[in-house]
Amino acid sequence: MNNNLLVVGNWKMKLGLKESLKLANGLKKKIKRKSKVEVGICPSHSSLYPVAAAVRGSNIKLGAQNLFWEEEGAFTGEISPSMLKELGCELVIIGHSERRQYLGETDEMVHKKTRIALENKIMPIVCVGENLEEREDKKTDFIIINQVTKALQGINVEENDQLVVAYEPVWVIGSGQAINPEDAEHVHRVIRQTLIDLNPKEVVDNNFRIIYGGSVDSDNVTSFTDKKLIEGVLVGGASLKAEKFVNIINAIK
């Protein structure tokens, strides 16, 4: 079982090749070796390369934002789970909502890519959350639910796999507003119960991780990570300055 709770920096499409040198050089010096704290970082597509050099020798786990569902062929613009595993791609953001809400990415399209990710021993950070009409509809639990399943529903969990669910509520994104601990913790416990009835629970306890991300800042951090159904946090605004993103991470306790 992997105690340690994940902190997940999500660069999006904010930083060009020597910006993201910079942070990555920022954030080795600055990141303890030691940490209990595991650490990635997801920068753009075109500067993985070079951020995969700069961080080597660190306990800095690099991640891509996204991947296609094939090996290989005629599909011009993706990139493969191969190609990232070449690249030193230890970990995968699938599903994010504005994958789904820009590039119309569907439930189907997320579980066939959690899929590939798990054959090519990439860990896939699965992204699930309602949008700000399902929250005040009162439909979250079953967008969560609904959404959990059909994104990992018939996939087999071996033995070394590690899987992460990130509770993103889309209506806080980019918003600088958290969600209340307390909801976010409901809704965790809504994730672990779907992956239990898909799982058994040795499984979920063992190859699972469930975090929060949505306005994550080092003021707000531990209010989700002391509670015990949060396991990490999905980083993206505070995770584009070193100072702030190790901050967070230092104020994990």
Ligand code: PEP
The other form holds:
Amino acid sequence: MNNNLLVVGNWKMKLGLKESLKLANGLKKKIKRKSKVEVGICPSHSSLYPVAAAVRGSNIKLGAQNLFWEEEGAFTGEISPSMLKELGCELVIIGHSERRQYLGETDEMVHKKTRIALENKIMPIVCVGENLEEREDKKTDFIIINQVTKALQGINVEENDQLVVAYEPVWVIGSGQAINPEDAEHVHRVIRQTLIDLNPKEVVDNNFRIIYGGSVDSDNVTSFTDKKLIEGVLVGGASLKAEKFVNIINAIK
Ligand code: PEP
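Compare with the form predicted alone: the form predicted in complex with ligand PEP:
Shown next: the complete complex, the earlier chain at its head.
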């Protein structure tokens, strides 16, 4: 069972090589080795290799923002799970709403990517979330159950597998205004119940974590992580400066 809270930074397509290295070096200096918080960073693919070298020897885990669902072949522009492994990746963000929105990523693709990540022992962080219209139409629970089910149904979770579901309400990402923590907790409960409908409860307890993402910063983070069902956070904007990201980690210790 993994009781550690998880804090993952999604650097999106925002930092080039020099900036990524500067941030990685800053984080390595500031994040204590013996922390109960599990920390991950997800740079752009082009910076993965040098960032891996920069954070070596720390407890910062390297992650990617995407992967492809085949091992190898004629898939121009894609990156395979074994390529990510070779670069030192231990986790991968899958199905981020920006990819669903701008790159046509479907639930079926999310499913295939999750499956192959697990087969390669890379921890998938599967993003789910409703958009504003869906929330206003009171369809949030339906959307979430559907996305989680389609992503994970039929996936065999093995003893040491670790999976993360990130609840990210699309309408608050990058807005600077996080969702009300009680509303997030409600959706986390819906996700947990969906996972229990798909897997034995011990598997959900031992192998899954459910985290929140959407305009998290050091001022609001504990209003989420203080909730029992919120087991960490996925951070975009506030992960791009070492001090801001470290303040989030320190706030929840
Ligand atoms: C994200 O992109 O996953 C995210 C949570 O972004 P932000 O923290 O900027 O809302």
